[in-house]
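A single chain comes next, written as structure tokens; it is the form predicted alone.
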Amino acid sequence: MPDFIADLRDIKFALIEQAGIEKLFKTEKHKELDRGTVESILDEAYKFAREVLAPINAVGDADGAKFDKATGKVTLPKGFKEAFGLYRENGWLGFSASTEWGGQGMPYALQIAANDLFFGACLAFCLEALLTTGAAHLVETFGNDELKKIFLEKMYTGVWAGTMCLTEPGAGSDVGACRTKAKKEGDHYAIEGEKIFISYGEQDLTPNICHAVLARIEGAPEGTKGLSLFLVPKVRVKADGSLGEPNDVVCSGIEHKMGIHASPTCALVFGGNGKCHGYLLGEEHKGMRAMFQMMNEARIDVGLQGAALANAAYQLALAFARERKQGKNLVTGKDATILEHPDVRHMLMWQKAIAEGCRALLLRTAIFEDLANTSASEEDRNRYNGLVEILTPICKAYASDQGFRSAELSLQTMGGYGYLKEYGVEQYLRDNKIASIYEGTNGIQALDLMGRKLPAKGGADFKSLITLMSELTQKYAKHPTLGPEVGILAQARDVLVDVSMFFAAEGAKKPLLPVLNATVYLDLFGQVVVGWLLIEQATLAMPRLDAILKAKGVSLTDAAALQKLCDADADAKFYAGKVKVAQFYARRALTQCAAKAAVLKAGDQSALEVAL
């Protein structure tokens, strides 16, 4: 298998120079951080990804998790338990969690940047950590003092694990169809029901697994409004924090999947013998509201999965293209690597744009989340929180959809070799596909964006985002190099605003029209946002590139001299790449926005009218 490759410089650029993590150093919570520490942490994360996680990726894919029907136990592939021990010891699991409960207290954006590396190295391994910290955060937010004291530190430090249990047989995405029951019994509730598609619902990494379970208390109303949230440990915990007897939670099987083979996707039976104890998190009948905290956090992480795997696949395809010799250079007639062929360069440029643009989207959203939690004024906190709200479905859906398509292009770039397991890219493609399905399918994300996030607060969050784009377009409208691309962005932004207003008006008259077009609308939205961020990167890169060109006596318009400089100077290559990918995306992606808008505004409802 090829070595795992990541563009660490791009991660640092997107996090530090673009997203502006240094703004957090001025807050009370992160005042002890500095740029050098952030860069050192990312260096260590890359080292851990390469040396610990990447070596178990192909093994995990080939061997997969194993289920013993006789015992109900799940065994993870070779090396996973040892890797998990090192992951815990290095403090990565509770990296951004509260120091009060054993976490490191680092910025969420820095966690996302580190996870970019970890996900690309071995996604199947990382899913356990995501679920554990998400479930622990539920306990921290909604648990009583006793539950926090017993569970939190053990979960944030990885002594115990956690999961999210929503889906039931036959219900799919219809969470309101939940049939799992809860009955009050003294200081706990008796839980009875079955959940499916539970990632890491059973494993051999930790002695206890703490499940966040949605269930309906006796007499509660139907639908999501009647659901409550419970913490249900696999093993009961005594008052002193030690483990007691099993809690009647049994794994009845695991799924055999297209990808992420090493991540056990379990079916769990709660209370098959009437002895399953659960503990209420938050208030009765408000479980769905509480669970949305974990779901929204997970949706950003799932978007990151798409971006991280796209980046990893792109790096493999790029390395392959540099080495693979085939055919002749069309200009010189000499033997060529496939990197010299225009069609291959076109595919690689799309991958670069998608991978780097989606990474920028995830890191910018993460910074907004940090600022929402640390800003001094309530007005700023509300504004940043609103930006997170409206960008979350874009992060989840656009980054996962485009990440899969980018990985497909990586495979295509490598030709027949990309189709072979030992070259690594086909696993990235398979592992990537699930991201558009779980944590709410991308169709659901589109409905959430159009039906809830767009009109929220009278459209204030949408206006905040448009304002950020407008600030960039106004500032750089007459830029000598990027002016044309900034103009294209301004047009695409206006198209997005126009379409948004169209659906706001037409939705009242034709309620199914926005629903029918929600997915295409989200794709348009994501395309504009990523274009904004790529052009912003180019505006940051230009002064640095200009300084290098001036020092070397090279003109930006002299393609041959620029290429020669980039071959010799890593800084020039990096910054010139930022300019070129922004130009590429503006000319080839943002120019499509008007056509998409025309489709959306045409009012076609033939898909609803045809007899299928």
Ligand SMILES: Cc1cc2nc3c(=O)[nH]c(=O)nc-3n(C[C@H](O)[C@H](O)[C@H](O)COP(=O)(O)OP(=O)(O)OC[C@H]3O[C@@H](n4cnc5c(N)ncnc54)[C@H](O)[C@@H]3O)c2cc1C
The other form holds:
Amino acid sequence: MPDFIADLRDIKFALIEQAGIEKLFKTEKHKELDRGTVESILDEAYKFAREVLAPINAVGDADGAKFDKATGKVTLPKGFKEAFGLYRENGWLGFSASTEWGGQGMPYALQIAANDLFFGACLAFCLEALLTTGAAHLVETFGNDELKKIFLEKMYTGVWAGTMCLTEPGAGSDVGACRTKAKKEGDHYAIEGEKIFISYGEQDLTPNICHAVLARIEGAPEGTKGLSLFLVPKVRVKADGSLGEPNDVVCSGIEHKMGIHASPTCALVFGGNGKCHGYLLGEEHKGMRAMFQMMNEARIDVGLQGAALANAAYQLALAFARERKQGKNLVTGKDATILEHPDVRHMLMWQKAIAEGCRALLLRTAIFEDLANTSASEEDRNRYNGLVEILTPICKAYASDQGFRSAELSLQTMGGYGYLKEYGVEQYLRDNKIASIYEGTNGIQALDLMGRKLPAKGGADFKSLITLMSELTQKYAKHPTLGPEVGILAQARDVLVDVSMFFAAEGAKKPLLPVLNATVYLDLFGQVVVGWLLIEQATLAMPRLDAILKAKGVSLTDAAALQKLCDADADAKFYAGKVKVAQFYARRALTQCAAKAAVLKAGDQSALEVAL
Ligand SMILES: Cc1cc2nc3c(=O)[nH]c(=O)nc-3n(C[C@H](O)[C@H](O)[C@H](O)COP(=O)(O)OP(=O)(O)OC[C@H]3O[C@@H](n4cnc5c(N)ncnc54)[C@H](O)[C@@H]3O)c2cc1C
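Given the form predicted alone above, what does the protein look like in the form predicted in complex with the named molecule?
Now the full complex is given, and it begins with the chain already shown.
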């Protein structure tokens, strides 16, 4: 298998220079941090990703998690247990969790940057850590003091693991159709029901698994309004924190699936023998609202999965294209590597744009989340919170959809070799597909964006996002190099505003029109946001590039001289790459926005009219 390669420099650039993690160093919470520490942490994360996680990726895929029907036990592939031990010992689990409960208290954005490396190295492994910290955070926010004391530190330090249990055979996207029951019994609730598709619902990494379970208390209303959230341990815990008897949670099987083979996707039976105890998190019937905390966090992580695997696949394809010789160079007539062929370059440029643009989106959203938690003024906190809200469905759906397509282009770039297991890229493609499905399918994300996030607070969150874009377009409208691309961005932004207003007005008259078009609308929205961030990166890169070009006497439009300079100078290569990819995306993606808007506004409803 080829080595895992990540563009650490791009991660640092997007996190430090673009997203501006240094703003957090001025806050009380992160005043101990500095740029050097952030960079060293990322260096360590890359080392860990390469040395510990990447080596178990292919074996995890080949061997997969195993289920023993006789005992109900699940065994993870070779090396996973050891890797999990090292992951915990190194403090990566609970990395951004509160220090009060055993976490490291690091910025969320730094966690996302480290996860970019970890997901790219072995996604199936990382899901366990994600679910554990997400479930623990539910306990921290909604648990009573006793639950916090018993569970929290053990979960944030990975002694015990966590899961999220929503899905049932009849309740997929429609979570409100949940049938799992809860009945009050003294200090706990008796839980009874079946959950399916539960990632890491059973495993052999930790002696206890703390399930966050949605269930309906007897007599509660139908739908999501009647759901409550419970913490249901696999093994009961005694008052002194030691493990007691099993809690009647049984794994009845695991799924055989397209990718993430090492992540066990489990069917769980709760209370098959009437002995399953659950503990209420938050208030009765307010479980869905509570669970949204975990779902929203997970949605950003799932978008990152799309971006991280796209980045990893792009790096493999790029390395391959530099080596693989086929055909002749069209200009020189000499033997060529496939990197010299225009069509291959075009494919690689799309991959670079999507991979780096989606990474920038995820890191910027993560910084907004940190600022929402640490800003001094309430007004700022609300504004940042609103930006996270509106960007969450874009992160989840745009990065996972486009990440998958970008990984598909990586496979295409490698030709027949891409299709072979030993070249690694087909695993990235298979593993990536799930990101558009779980945590609310991308169709559901589009409905969330159109129906909830866009009109929220009278459109205030949408407006603050548009304001950020406008600040960039105003500042750089007359930029000598990037002015035309900034102009294209301004047009695309106006198109987005126009279409959004169209749906706001038309939706009242024709309610199915926005619903029918929500996915295309999200795609347009994501395209504009990613275009904004790529152009912003180019504006940051330009002064550095200008300085190098001036010193070397090279012009940006002299392709041959630029190539020669970039071959010899890594800084020139990096910054010129940023400028070129922004120009590419503006000219080839942002220019599509007007056509997409025309399609959306044409009001076609044939899909609703056809007999299928
Ligand atoms: C590998 C894997 C791991 C998973 N891990 C977990 C986990 O840890 N915990 C957990 O609880 N679940 C988990 N899931 C379940 C996952 O979240 C669901 O599969 C997902 O929510 C979709 O539900 P569904 O499969 O029932 O599809 P359905 O809901 O049947 O959807 C099928 C299609 O119909 C569309 N659709 C459905 N309803 C609507 C609607 N109202 N409007 C528009 N379109 C709609 C969907 O977008 C989709 O395209 C996992 C699934 C897999 C495959």
